[in-house]
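Coming up is one lone chain in structure tokens, specifically the form predicted alone.
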Amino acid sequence: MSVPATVVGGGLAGCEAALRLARGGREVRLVEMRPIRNTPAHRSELLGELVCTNSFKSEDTANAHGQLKREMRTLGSVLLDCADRARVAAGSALAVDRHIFAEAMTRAVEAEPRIHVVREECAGMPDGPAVIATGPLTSDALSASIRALLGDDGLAFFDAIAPIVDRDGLDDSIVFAAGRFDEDADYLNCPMSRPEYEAFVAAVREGESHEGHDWDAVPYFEGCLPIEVMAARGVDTLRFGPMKPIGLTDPRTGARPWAVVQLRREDAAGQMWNMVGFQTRLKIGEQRRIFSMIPGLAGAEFLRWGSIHRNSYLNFPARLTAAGAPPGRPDVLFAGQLTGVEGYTESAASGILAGINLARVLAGLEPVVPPPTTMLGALLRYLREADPRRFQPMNSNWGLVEPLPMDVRDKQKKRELLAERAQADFLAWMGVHGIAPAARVDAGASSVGASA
């Protein structure tokens, strides 16, 4: 008889883990704290409760998210099945209605014969093989365990987030590569004059903020202020913080610029570019709106918004392996939203794999990863490659995934061809490892009037 497998968290990415194990024929004991503790954010006992937004996101493979799908798809992701089943009108987008969503997710689960339900906290570590995907919300009793495993680093729960933008959006008749008094010159600077300042500190200050759920306030740190924080203190406090001018020209003048906001390369291949110190609370069209203002970013693709709120997710580069282990424990991975990726499809897309590489494990084999074309093998690529000293949190786009070979300058195209190779090198990472694809990889069509 095989040794049973513990999932420890019912949510997105547990559930794919725990249905992932039990159809390849494992036993599966799922363990959810819920109802017998709860937590600040869900509001029933259902598996698979969605706690934010309702939408998946768009469902066009051209756009980063659908491609994922598209993955998880031809994984035979049981959320995408169960959010086709509750689909409700939101354009390209996969939009639910959550309370059908969670009920179908429940049935899946509690209809596999080789699950075993649960209802528990998980205090410390399982001593035997298991997936550990408890979400940002993490009981402070397993959470010291993690610590006690990882280290004291190894779990942050705080998470200021700076924008990112895609490298092809940028205006380069504005913006110029140089360090501050000509060291680390591979920043990227967008300068400002003193009126372009002036009106952007104003914009800031009455953008509207995001206040957030009760279960996400947090502390600010004098470290990782807010912008718009900074901003109230003073109109030259920004100029003198994250976007101080010192040791910077401005090749367009030959003088020193009044203020300037500089960006960080955030991967090998310069495609992503962090906004050096640009964490907010700014609603999402408000840092649309205002960082548009910004010389150079008028025409920015934003690849991550920013954002403060409480986390708990691991340092993944420095603690763990490619496949979400930790050291000396190759039978237990991490997976979902503690690993750091952000998002219900990446938290339920690295269950999945989760599930995929645990069985793997236990099979005597080594645990795969697929390859950084696709979108799914480059998010787990930021993951372990991403600077231990910097790491934050990550959704999917097309920044993170290996560049084409050739340069394409229409956007559309670029990612037509992007997500074409996407699929086809994930189906032939499958296919070598022996991993049968879903019957079904196209979006369903359904919704809840024709499911009801």
Ligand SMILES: Cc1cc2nc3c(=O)[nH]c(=O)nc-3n(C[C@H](O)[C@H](O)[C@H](O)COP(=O)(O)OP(=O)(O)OC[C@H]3O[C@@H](n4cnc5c(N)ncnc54)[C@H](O)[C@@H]3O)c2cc1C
Contents of the next structure:
Amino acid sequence: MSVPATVVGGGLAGCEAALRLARGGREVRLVEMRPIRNTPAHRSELLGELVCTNSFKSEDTANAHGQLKREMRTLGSVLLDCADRARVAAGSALAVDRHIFAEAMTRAVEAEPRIHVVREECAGMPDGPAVIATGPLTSDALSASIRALLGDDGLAFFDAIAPIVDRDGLDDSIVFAAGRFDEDADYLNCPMSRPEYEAFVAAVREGESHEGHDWDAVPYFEGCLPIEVMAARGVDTLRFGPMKPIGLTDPRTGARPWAVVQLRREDAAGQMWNMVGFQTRLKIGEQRRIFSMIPGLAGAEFLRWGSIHRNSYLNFPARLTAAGAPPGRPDVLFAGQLTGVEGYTESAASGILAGINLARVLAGLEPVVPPPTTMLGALLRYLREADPRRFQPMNSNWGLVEPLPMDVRDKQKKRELLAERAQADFLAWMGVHGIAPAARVDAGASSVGASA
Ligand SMILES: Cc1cc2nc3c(=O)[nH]c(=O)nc-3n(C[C@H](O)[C@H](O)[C@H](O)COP(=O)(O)OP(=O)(O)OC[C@H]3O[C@@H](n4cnc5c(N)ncnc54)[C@H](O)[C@@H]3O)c2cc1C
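Having seen the form predicted alone, can you show the form predicted in complex with the ligand?
So here's everything in the complex, that chain up top.
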């Protein structure tokens, strides 16, 4: 008889991993702590519960989230099958009735004869083969065990995310490349005059932020304060902090600007630029409005929005193998939001891959990861190659994906070409490694509302 696998966490990633393993013929013990022990955000004992929005975002494949879903469907995602059954009308987005969705996920898992669901808290690292997908609210006991394995800097409890902008949308007549005191020219700089700066600070001060819950209260560190907290301290605080202009000369004026927003390269291809020191709890609409006031960013596309919240995630690039295994334990794979991917579908996709790879490892095969021309492969490349000193979670976006070999100016056309190539490469990757879609589930839930 084959060795059974343990999957810890019955959330989006854990359910996908367990179903993938079970449908491949493996016995699975799925350990979920709810309702014995609850997280501060979950409200039910259902598997696959959505803790916040009921939307899985766009289905348009020229949209990064749409392409990720297409790759997941190609792999036979159970989450998307259940989402189709629980769909509510939401234009081009895939939105669901959250209760029908979670019931469908629970039924899909419970209907699988090879999955044995155990309701208990997993307090330590499992001894045998396992997928660990305990999410952003991993319990304290398991967190302590993970830290014992990976070191104190191997697991963070809060993220502090600065927005990322797409290189294509920057205004090159304003933004200039330079490092402070010319030590390097690796940064892009958005210069501000005094009136521009003061208007910006006033807008940040008045901007609406997320209130958050008590359990989500972030212990701010002085070196990593949200920009709105700095702005509230005094009009010059940001100018003496992340927006300091020291060592920078605007080539248009030959003078030092009053303040500067610096952008740091986030990827080797230079498609994604991180707004240095701009971690924030401003609401997304406010970020869009206020950050567009920054000279050079009026037409920028934001690939990732800033945020700061309670979020357990591993230092993947420093501590895990390409497939998400800790040192010396190739038969244990981390998956889901815990690995540093951000979002429902990103987490679920990572769970499918962990299921595929644990099955491969147990069959004596090497784990595999899709190429960086695909959305899932590009996300995984980010986890592997991001700077471990400032690793922060990432959602799917086109800036992660390997650029096209030719220059395409039209943004829509470019994204259609990227999506076309991603899908072709994803299918080729599956073919080379003999990966077939898992059989579709009959979760028994009916569709509600009109589909998009
Ligand atoms: C408050 C909040 C709001 C969010 N809002 C959004 C949003 O709007 N959109 C979005 O895309 N993403 C959102 N996220 C992120 C979202 O949680 C993830 O994208 C997604 O749920 C992650 O899937 P997962 O399977 O990795 O973790 P989860 O879905 O959280 O599943 C993890 C499971 O592991 C269980 N567990 C934890 N510890 C143990 C243990 N020791 N033993 C056994 N079981 C354990 C938990 O009970 C849970 O069921 C939000 C997160 C939080 C915390």
